[in-house]
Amino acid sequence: MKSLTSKIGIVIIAVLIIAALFAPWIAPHSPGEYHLDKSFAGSSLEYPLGNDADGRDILSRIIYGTRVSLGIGLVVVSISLVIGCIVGMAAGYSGGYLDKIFSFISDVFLAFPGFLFAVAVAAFLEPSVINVMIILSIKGWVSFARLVRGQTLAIKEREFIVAGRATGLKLPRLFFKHLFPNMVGPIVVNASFGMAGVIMIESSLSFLGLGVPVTTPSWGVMLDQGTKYLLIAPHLSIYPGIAIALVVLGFNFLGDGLRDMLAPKNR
């Protein structure tokens, strides 16, 4: 990756991954540790980003919130990718009624905006990390499936696929040894953009009280709690907002870099 933005994206994501993996050692305090005598305190040497309404360390809660956001994003994108690849390859390779059924179902899902769909489903479920993953996976697989279907339609008539069919290769081997490796590039790019989208929607759901429980150190929850005190302690919302912006920006920059690197003209 030669572009400056892609390098910035890699740095941002690397820092976030390190923060998520080593949160117990990096965070200066426990994210649930109360210090009521320091409520709404500003930045200090002991608390670099200040304290929230309950005196909890904002920096520590942001660091632990990285685990929630990246964890949910990784699980949702992984589930969506696996389901989308299987369904997309099956529909694109088989064609006929199976492809028509898939096209109809995907069109129905895409008729609903992703965030509104997530809000509508979350309203009937209790706030929890597992429920957020399920909600975002219900619709997340569609974009991967449509991408893979399109790639399959373009690849399935190429010589090496025809030769594989002629030699009697079984479908699982044909799919994952010959079809899938030739569409990894677009899938990886889509996964990077997908991570940014999932983290954004998760934060929005948590901000509305429909995502993770309020006791969980989540950036969306922190934003929600901070909006009540914007006039007296704006830092309660500013710092988690910056964290959300950075992670979304990082994955978008990475996706742009991957797209440029894997484009046929650059090979």
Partner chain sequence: MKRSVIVIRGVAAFCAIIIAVVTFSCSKAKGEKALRVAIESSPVTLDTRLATDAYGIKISRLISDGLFRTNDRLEVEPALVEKYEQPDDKTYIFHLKKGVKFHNGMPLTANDVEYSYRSIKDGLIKSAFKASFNRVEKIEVLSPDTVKIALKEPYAPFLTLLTIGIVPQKVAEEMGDNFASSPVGTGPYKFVRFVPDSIVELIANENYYGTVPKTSKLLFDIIKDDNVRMLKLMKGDVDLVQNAIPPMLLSKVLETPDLKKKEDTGVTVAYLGFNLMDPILSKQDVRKAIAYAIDRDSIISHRFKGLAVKANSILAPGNWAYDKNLKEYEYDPVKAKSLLDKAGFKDPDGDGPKNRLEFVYKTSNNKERIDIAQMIAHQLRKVGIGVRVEPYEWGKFYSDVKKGNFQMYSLSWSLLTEPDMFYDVCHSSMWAPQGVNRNRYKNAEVDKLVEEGRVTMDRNKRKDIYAKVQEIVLDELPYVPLWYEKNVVVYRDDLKDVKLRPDASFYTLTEIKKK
Second form
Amino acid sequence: MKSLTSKIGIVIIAVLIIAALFAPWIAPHSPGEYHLDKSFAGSSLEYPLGNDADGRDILSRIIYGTRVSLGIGLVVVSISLVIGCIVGMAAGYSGGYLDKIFSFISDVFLAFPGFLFAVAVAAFLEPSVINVMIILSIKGWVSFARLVRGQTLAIKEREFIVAGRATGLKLPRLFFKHLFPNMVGPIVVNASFGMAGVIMIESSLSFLGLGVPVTTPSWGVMLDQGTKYLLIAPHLSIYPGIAIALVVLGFNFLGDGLRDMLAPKNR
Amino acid sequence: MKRSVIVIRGVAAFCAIIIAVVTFSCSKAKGEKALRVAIESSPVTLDTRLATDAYGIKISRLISDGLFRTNDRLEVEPALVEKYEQPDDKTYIFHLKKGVKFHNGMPLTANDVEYSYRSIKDGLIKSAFKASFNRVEKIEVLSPDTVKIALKEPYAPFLTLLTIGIVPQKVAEEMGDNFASSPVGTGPYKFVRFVPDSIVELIANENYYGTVPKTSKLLFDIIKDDNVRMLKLMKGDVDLVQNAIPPMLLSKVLETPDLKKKEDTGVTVAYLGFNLMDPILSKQDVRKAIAYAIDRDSIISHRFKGLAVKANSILAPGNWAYDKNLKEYEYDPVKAKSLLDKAGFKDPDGDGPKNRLEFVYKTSNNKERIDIAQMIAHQLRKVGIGVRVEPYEWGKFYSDVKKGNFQMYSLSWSLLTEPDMFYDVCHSSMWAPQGVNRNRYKNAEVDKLVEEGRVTMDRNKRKDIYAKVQEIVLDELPYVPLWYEKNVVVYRDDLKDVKLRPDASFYTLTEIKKK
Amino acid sequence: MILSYIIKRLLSALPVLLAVSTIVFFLIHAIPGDPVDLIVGEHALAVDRAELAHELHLDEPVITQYGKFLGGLATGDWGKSIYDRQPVLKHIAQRFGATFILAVCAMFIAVAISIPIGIVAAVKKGSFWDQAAMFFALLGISIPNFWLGPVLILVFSVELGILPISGRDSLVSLILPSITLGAALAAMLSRLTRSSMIEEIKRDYVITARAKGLSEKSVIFKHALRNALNPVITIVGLQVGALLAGTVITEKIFNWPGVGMLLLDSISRRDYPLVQGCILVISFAYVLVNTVTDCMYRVADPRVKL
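Could you please show the structure of the form predicted together with its partner chain, as a counterpart to the form predicted on its own just displayed?
Okay, now the whole complex, with that chain kicking things off.
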């Protein structure tokens, strides 16, 4: 982690995690508090990023919004990672029909542009945080599975695995004791980019009104509500947009740095 | 290796061709004398017999005149009818105006009238008005310009139904389902083209039997995005916008020096509906407490910037049947709290965070509606009523409301001009999902009154009946009337004779002159 | 050889298309709620409701519906819009052109911006310009297009007043939507061009060419660039599909009457056949473009075994 950009990435992510964890203590106001007299007000000492249409504090809403974005990102990436690792290892290790079926499924999933797939599923569900997590996980595991499958294929014929098999190691143990540690690097890199991707798609869905419920203070929702008043109060949409860009940038920086550190060959 | 360069050049050439084509096809000259009106959503259909959406009704009725039309006092007046007589309460004989021609030159005959209404009644086309026309016993052509319609039973608001336009039988039969994509009528404007979600183009009907429109061409530019619509108006790409600028943004639009504004009361009324089957909301005191706890003035001044008027009936004050003596639920949190105490919902912790009672408030996912719902919820929380706002996609919301799967919801009625709607909204036989009595209201006296109102032909007597209905309903509060939204038109100052009607119909466009 | 490869490749896309269609079909049937309610309204009679359900095949077993759906897909009968009863394919045909033009222009802009940036960054690897370019490239990937769009409108249409914000009136109205849609692709392609160029510059033939005394310009453009662009072309092909999907947001922001907006409108109207049609047509276009790019790539580069 030598590069400046990956350091910036780490700092951004650290700040956002702190904001998410300690939102009630950090946020200067309650995110749902109305101040009708402050409608569309610009920056002030009391409200550093100004107020929205109903006078709610934009900074506080953004701080609470980190919970939504990071939370959804973390859950989706974790689910995808677990499912992806299991499926990928199983497919790669056993080969044969299982592997063929997996390859077909992953081809089909890749035939949908990621965002379109999310819109397609979201179109038929009620907006809710849980639904967004499900939607993004349905496709999220595929990239992990492909990665893990490839790595498994590459590693499985190496001596230590063959030896382990010969000595009668049980499969799960073999997987997690020997296969898994050898692919942690690429998986972590993929997870970091995955966070960036998930947060981006979540906020896009919310922007379209298909993501988290509009009553939740999330960045995508704030941007959607803000663009309506673009002509009279651009700050309503600019700040949440910056928040999204920052967090996505942070995870991309981190991913780049991790890749340089852990898997230099991929460069 | 060289081929990759060839591919790139190929792609570049391809793009160049596309761009050339686009430029060419887009460079159509704009009509000079056209009146350009921006609207916020596409009409669903321009077949007057099918249209049930606001823009579909408003635009299709510029193309197709009916036997009657609604005038600027929301009364029904003859259009294609010269005169009519009513031998008894159930029978109407209509004499058509002579010499009226359809846009394609064919003369209007009684057969066309018979066909138009029969096609709805007999389900030749899938019209939502079919159920209404079930009241019709028989439609009979007496002569080329005389039609007789017999009803199964007397029905005072029947003529309102005949504002649905007349279509030429021959064309409509030939075109079937495609009639909607190039409708023909007798109205002040002729249909030119309709590109869904993009544009509707009409031209003046020079042979119109009434006053020929002052501007020869009428363009409806369908612009869904508020910002885009506003900017187009501000930049002069659009001449007029009616009711399609959010009130909070109106002052910004009016900063443009050559734009003018007119406003007037409208007939769209927002209301808060209660499920009277719900154990909490079946208590009248709770409903009254809610009515007193909503600070409608602050919502109107903040969210509507004054472009709404507090409502106490679902009939607009301009309506002939509106009861001027109705009381008003003024904002009174103290009274609200005491009503809640009386209903048995005591405050558990004074000013603390605990609520006296809690329920769910459903709304459609229209952004404006959600914002307002959240403000109402905020106000209710101040008197200890914990309300959780749940926005739903329109289909789900609407079906929940119909099924009675709700505690409280907000919706609005619009284009309501006939007091007979109290039958639909309040009669106990009209419970949703069959009818629109969505709140499951039942009151024997109201039932009797609305039944009477429907078969009473004398207007003054009807007025008294509906005054009584409005009074009872306002006291029992199956729903809280919130506010009437005002009509607002913003237009360029080179337009003359811009007017507003309470129902915000587009008939006003025919009078506009462009300098 | 080439022809048989292309045919084989196209055929291999069929099962994927079938699977995509199946997913879309069952998505639509998994939803709660009764579409008939919405169409005929509250005053409808039971007879009308049944008739409509019949017309939409909603009264048949799901498996029969599925059979009819697939049959319809193959024969070009994609059903009728619930909303206005026009054929789904007619709606899509009306809109596809707009989406296609927008996607192509976005791609064009992305390529035109990214390749020069990528080359400069590679040639001056490690310099300030390289770092600046790559920083902005990452920024470009990170900025959501639903933020970029409104900001561009604010700057160029409202403040400066030099570009129209939407509409189909002229070529200039394509500029802002294309930039919004193409920005992320441009950022991605400049990163890719750079890394691909760096690989090529290190290769033996470039070193030989330099040793032979060829000018730096000719080494870079005539030799290294041609090879470096091959992976870039592949990615461009792959991304046309992603651009088609990305138009959903861009079209919403700029009021652009394409398939993306049709999809969003249909979603809010619960017009299932049309939602189905839009998703299918974008997915099909995506699969098709990928297949074609793949073929083009193999045809263009004789080194790749067919």
